[in-house]
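Here's a solo chain for you in structure tokens, the form predicted alone.
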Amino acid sequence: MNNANSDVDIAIVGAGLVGTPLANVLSAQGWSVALLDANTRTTNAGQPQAQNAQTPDLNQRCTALSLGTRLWLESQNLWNTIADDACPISQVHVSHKGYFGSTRLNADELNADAVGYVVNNQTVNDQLVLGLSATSVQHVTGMRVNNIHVEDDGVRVYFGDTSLKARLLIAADGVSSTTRQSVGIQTHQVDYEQSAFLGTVQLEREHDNIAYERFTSSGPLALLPRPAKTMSFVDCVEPDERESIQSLSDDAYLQRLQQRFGYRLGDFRRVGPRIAVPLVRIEAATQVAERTVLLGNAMRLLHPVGGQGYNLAMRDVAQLCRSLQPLNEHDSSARDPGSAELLQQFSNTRKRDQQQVVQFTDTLARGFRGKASLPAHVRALGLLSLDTLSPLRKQFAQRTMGLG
């Protein structure tokens, strides 16, 4: 659908992992939802990409799912529709390079299916954005927001060459939003000096659906589990590295990976395209406005340490679709979504949450970096003690694990 016919309840800007699934749920419940898409979409859902051990997809981005948003997406009938890309973490590996200590977190152990999921971007949104059409959701294409207006029973948005009115509006447009700009929210930012390298690394050996955290003096570098003997990686830099490590070739890059990984999984074979991003925390002063309410990247974006920052934002998902829950079926046209009391009280219901995660990943991108070989020790001390300590264990697996 390329142009809104009508105002409505709801309106989303930001087709991606948070604002497809969302409008998904929000239609469902009873509301009329426009989701208004800055691009214009050509998908290949429906027809994944061939992948084998010959010709694996190493051009692929990356998100872990936790346990916590794997079980809401199943609770809003949406996990089968993404459930065939999803690769599951059977055990969690947290260790300092050059140090004694490491933690694991067993699914098995925790009486889990599986410790998290990781899945592409791209295949999973494309086939959230197909499950659109089995829906009353308008889902406006190419399309980009470029004003709004606030009144008193709603807000006007002005895209292309119209225009559509609702009386809540939801930014997921990601951490550039322009949304939060028009309505005037300011961002507060804390650089953490560092760089991370993402992509996808061909493995000679099977991983075992293990998920690996290794921290080195300049940060944390993470490989997770993908089909067919691949891992999708977050290689955390310094920023005096980026410019030669980004200048590299594949093999020299791929030699560089080995290095700081080690052999565990035997030769890294290939490397697919990489990017190169800053690393930096950007929170909204204010996660709701005047008949408005900030999700995902729009609202906060975080350290990529301990894959936090996505189902974070997915559990403000799943506590803003509660709150918009209708009573009954003539509730959703009686009640009124944009309140100010019901954004106030769901934001409210949020922040310890929100506040805990910012802490805790906070801490780990700060905490495990640096040279110094005393609080390299102290921090190797660390993850034996957690390691064996119960509950510690405990409560480091309910937050890996979505469920704190």
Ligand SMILES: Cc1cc2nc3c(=O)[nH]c(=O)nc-3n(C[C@H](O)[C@H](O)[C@H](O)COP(=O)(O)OP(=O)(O)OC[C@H]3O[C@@H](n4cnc5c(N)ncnc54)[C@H](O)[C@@H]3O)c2cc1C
Contents of the next structure:
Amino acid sequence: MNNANSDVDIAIVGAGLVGTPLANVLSAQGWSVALLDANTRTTNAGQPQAQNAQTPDLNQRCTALSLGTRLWLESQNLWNTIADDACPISQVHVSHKGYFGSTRLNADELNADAVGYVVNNQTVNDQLVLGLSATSVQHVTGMRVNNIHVEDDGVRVYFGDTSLKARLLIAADGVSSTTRQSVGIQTHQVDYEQSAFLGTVQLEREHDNIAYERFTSSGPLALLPRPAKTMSFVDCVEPDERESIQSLSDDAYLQRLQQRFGYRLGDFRRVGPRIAVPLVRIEAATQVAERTVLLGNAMRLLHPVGGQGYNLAMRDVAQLCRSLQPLNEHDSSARDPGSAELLQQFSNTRKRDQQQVVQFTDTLARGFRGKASLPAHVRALGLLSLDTLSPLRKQFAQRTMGLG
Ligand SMILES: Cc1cc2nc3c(=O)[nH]c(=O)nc-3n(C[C@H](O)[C@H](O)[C@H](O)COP(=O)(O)OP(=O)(O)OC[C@H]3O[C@@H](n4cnc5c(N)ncnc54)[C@H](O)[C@@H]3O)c2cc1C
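Show the form predicted in complex with the named molecule, please, because up to now only the form predicted alone has appeared in this conversation.
Below, the chain from earlier opens the complete complex, with every other chain and molecule after it.
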């Protein structure tokens, strides 16, 4: 559907990986939902994906989903729509360049089929958007939300030359959220003084579904398994290296990546297009305001180390859906989804997990770097002790699986 013609219980701005599944679940709960997105996407959903060793897709942007995210998607009947693309992680291998020792987290040891799953963001989003056609969600595409006006009994959302009114507004419109700015919520930014190159590399050998997190003095290097002997990488570099690395030819970059990672996976064969992103943490001052909730990157952008950002966001989504769960079939018309008490309770419930994940991510992002303080190094190295399930290693296991 491409026009919103009526007022709704809940308006969600942003049909990304956070807003789309949320719209689906809230609609299934009986709320009337409008999902607004600036993009007009041409989806490849439903088309067979040509992914084999001869024609691997080296132009994918990927995200690691935790086991916790999978279980929640499954409980909402959304996992089956994306399962075909999800590449299971059977083991996470963590090491620190220049130090002996490494630690491994095995799915078996954790009594799970997989520690997590790596998905292609575009494919998964396309599938989730396609799934909306079986719901009553008013899905408006190609319309940028340009203003918000909060009234006593609802929020008026302006897009194109029209508007709609909702009792609850959910901002899932990404890190530069217009919605967040329109309702006057400030942000706080921490600069890690690093950049990351993102891309996909083709291997000579099978990766056996092992994900690698390798800490080096210039920051972490993550390799995540994808089909057809490919791996998605996040390669963190110091700021003074960024320009010279950006200007490398594909072959020279491939060689550099190989040197940084080593030969545990054999020869790296080819690398796809890479992009550079600055590494910052951006957090909104508050998650809720009058009749408004911030979710996903609109609420918080994290350092990508440990693959926490999306999974934390999905735990927010899961809790918001629980808070909005109608008590009976007539409840969604009687209950106010934007009530201040409901939103405050939601926000209070989520604070502890959010603080712990931010602290955990910060430890990993700073702990192993050349400039880190001695205690930070000691703490980070505790992660690599193989003999015991140290508290940090246990936390790493729980956090990686999204069950913390
Ligand atoms: C380098 C990197 C690697 C990462 N890896 C992982 C990982 O392995 N695991 C993990 O858990 N997380 C990871 N993350 C985090 C993850 O990518 C984010 O949590 C997730 O993409 C957030 O999705 P979102 O829907 O909030 O925002 P977005 O994906 O940015 O979607 C926002 C949507 O809003 C729309 N929009 C924007 N403005 C407007 C407007 N004014 N009006 C209408 N629509 C609008 C856009 O078109 C878009 O569709 C990573 C992040 C980075 C930076």
